[in-house]
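This document starts with one chain, in the form predicted alone, laid out as C-alpha cells.
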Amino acid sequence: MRRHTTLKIGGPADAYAEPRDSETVVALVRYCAAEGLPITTIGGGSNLLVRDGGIRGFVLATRALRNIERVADAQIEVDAGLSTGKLLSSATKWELGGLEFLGGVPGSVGGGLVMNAGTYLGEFKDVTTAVRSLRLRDGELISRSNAECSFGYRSSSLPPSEVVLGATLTLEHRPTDQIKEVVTALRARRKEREPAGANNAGSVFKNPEGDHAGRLIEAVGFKGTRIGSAECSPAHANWFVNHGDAKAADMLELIAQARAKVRAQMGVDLVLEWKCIGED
C-alpha cells in the first residue's frame, strides 16, 4: 500500500482495485457483499497512514473516478476521485469561485468531503449541495443534502460503511484573475510554512479550538524529533514526514510521543487528523 499513499508507508493488501466508473464500483461492492469479502475504501492516499501489516480483503480506491461536468450556470457535478487541484482549475476556467480554499491542498474530492477539508478561506461544507455514496453492505446508492452530512471542523457524518462516489457543488461567478490572485497568495503562504522534499500526509493533528497543534508541539520541544526515518518536521511541527523507509510503527510511535508530551506539559489532548487503517 505504500505505492498508493502520499506518506509512502503501508503493508500489502489482499486485493486492490481502481474502478474507472461508478457502475464498476457498484458491481464490485455488490460482488464483495455477496461473497462476504471485506472492503476498505481510500481516495488519493493523502491524509492516510496504512499500518505495516497491511489490509485484509479488497481495497477500493476511487482515484480513477475523475469526471467533472458543469450541469447548471454555477453548479457542477464532480466524481470522488478527481484531485482537488483539478477541481479548482476547472472551476477557475469556468469563472466559478468558492473553491479558492483548495489552493495547494492535496488529495481528492471524496476524501475532502469526508473530512470536510479546507483552509482559513473555506471548507467543502461551504460549497456542497449534495453527496452521492454507495453502501458497502449491499451496494445501495444514497444521496444526502448538505445538512444531512453534518459537516464540522475536519469532519462529517459520512459513514465509513459507505464509499463516496461524488458530489454536487454550487459555486458563484467570479473573474478568473480574481480567483488566481487569491489562490496564488494561499499557495505561497503554504509553501513558506510546509516542509518540502520528504513524503508526508498533511497536518497530523486537528487544531484545538483557539490554538494550533503545531504551536503546541513546538512549545514542548518536539519539533525535529525523529524515530527511524519518521520525523516531526523542523519546518512545521504539525507535519510528520517520511525520509525514505519509515515504518508505520515508527510514525505511530512519533504520534504517541507528541500527544503524550503535549498532554503532560500543556494539558491538551491532540486529536488525530490522519486516518489510520490496516493491521499492525
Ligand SMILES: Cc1cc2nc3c(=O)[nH]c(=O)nc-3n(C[C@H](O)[C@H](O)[C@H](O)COP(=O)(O)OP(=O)(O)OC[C@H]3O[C@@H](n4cnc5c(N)ncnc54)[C@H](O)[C@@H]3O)c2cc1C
Contents of the next structure:
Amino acid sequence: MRRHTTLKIGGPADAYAEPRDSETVVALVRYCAAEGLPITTIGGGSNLLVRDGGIRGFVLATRALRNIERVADAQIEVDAGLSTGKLLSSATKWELGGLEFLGGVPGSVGGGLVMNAGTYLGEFKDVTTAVRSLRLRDGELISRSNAECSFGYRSSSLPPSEVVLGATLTLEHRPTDQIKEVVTALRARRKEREPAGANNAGSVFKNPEGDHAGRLIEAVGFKGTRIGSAECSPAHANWFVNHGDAKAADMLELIAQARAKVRAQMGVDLVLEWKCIGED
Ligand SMILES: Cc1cc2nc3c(=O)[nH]c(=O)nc-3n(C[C@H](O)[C@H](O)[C@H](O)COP(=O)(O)OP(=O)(O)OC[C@H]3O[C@@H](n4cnc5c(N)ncnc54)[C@H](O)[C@@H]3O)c2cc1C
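Switch from the form predicted alone to the form predicted in complex with the ligand and print that structure.
Time for the whole complex; same chain goes first.
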C-alpha cells in the first residue's frame, strides 16, 4: 500500500482494484459480497496511514473514476476519483467559482467528501448538493442530500460501509481571472507554511476548538522529534513526514508520544485527522 499513499507507508493488500467505471465497481462489490470478502475503499491516499500488516480482502481505489460534466448552468456532476486539482481547473475553465478553497489540497473528490476537506476559504460542505454512493453489503445505490451527509470539521457521516461514486456540486459564476487570483494567493500562503518535499499526509491532528494542534505540539517541545525515518516536521509541528523507509509502527509511536505530551502538559486530547487503516 506504500505505492498508493502519499505517506509511502503500508503493508500489502490481499487484492487491489482501480475500476474505471461505476459498472465495474458494482460488479466488484457484488462479487465481494457473494464471496464474503471485505472491501476497504480509498481515494488518492493523501490522508491515510496504512498499518504495516497491510489490508485483508480487497482494496477498492476509486481514483480511476474521473468523469466530470456540466449538467446545468452552475451545476456539475463529478465522479469520486477525479483529483481535486482537476476539479478546480475544470470549474475555473467554465468560469464557476466556489472551489477556490481547494488550491493546493491534494486527493480526490471521494476522499474530499468523506473528510469534508477544506481550508480557511471553504470546504466541500459549501458546494455539495448531493452525494451518490453504493452500499458494499448488497450493491444498493444511495443518494444523499447535503444535510444527510452531516458534514462537520474534517468529517462527514458518509460511512465506510459504502463507496462514494460521485457528487453533484453547485457553484457560482465568477470570472476565471478572479478565481485564479484567489487560488494563487492560497497556494503561495501554503507554500510558506508547509514543509516541502518529504512524504506526508497533511495535518496529523485536527485543530482543537480555538487553538492549533501545531502550536500545542510545538509548545511541548516535540517539534523535530524523530523515530526511525518518521519525523515531526521541524517546519510545521502538525505535519509528520516519512523520510524514506518509515514504518507505520514508527509513525504510530510518534503520534502516541505527541498526544501523551500534549495531554500531560497542556491538558488537551488531540484528535487524529489522518485515517489509520489495516492491520498491525
Ligand atoms: C500535502 C498535503 C496537504 C493537505 N492539505 C489539506 C488541506 O489543506 N485541507 C484538508 O482538508 N486536507 C488536506 N490534506 C489531506 C487530504 O488531502 C484530504 O483529506 C483529502 O480530501 C483526502 O482525499 P483522498 O482522495 O486522498 O482520500 P484518501 O486519503 O484516500 O481517504 C481518506 C478517507 O476517505 C475515504 N474515501 C476516499 N475515497 C472514498 C470513496 N470513493 N468512497 C468512500 N470512501 C472514500 C477513505 O476510506 C478514508 O477514510 C492534505 C494532504 C497532503 C498530503
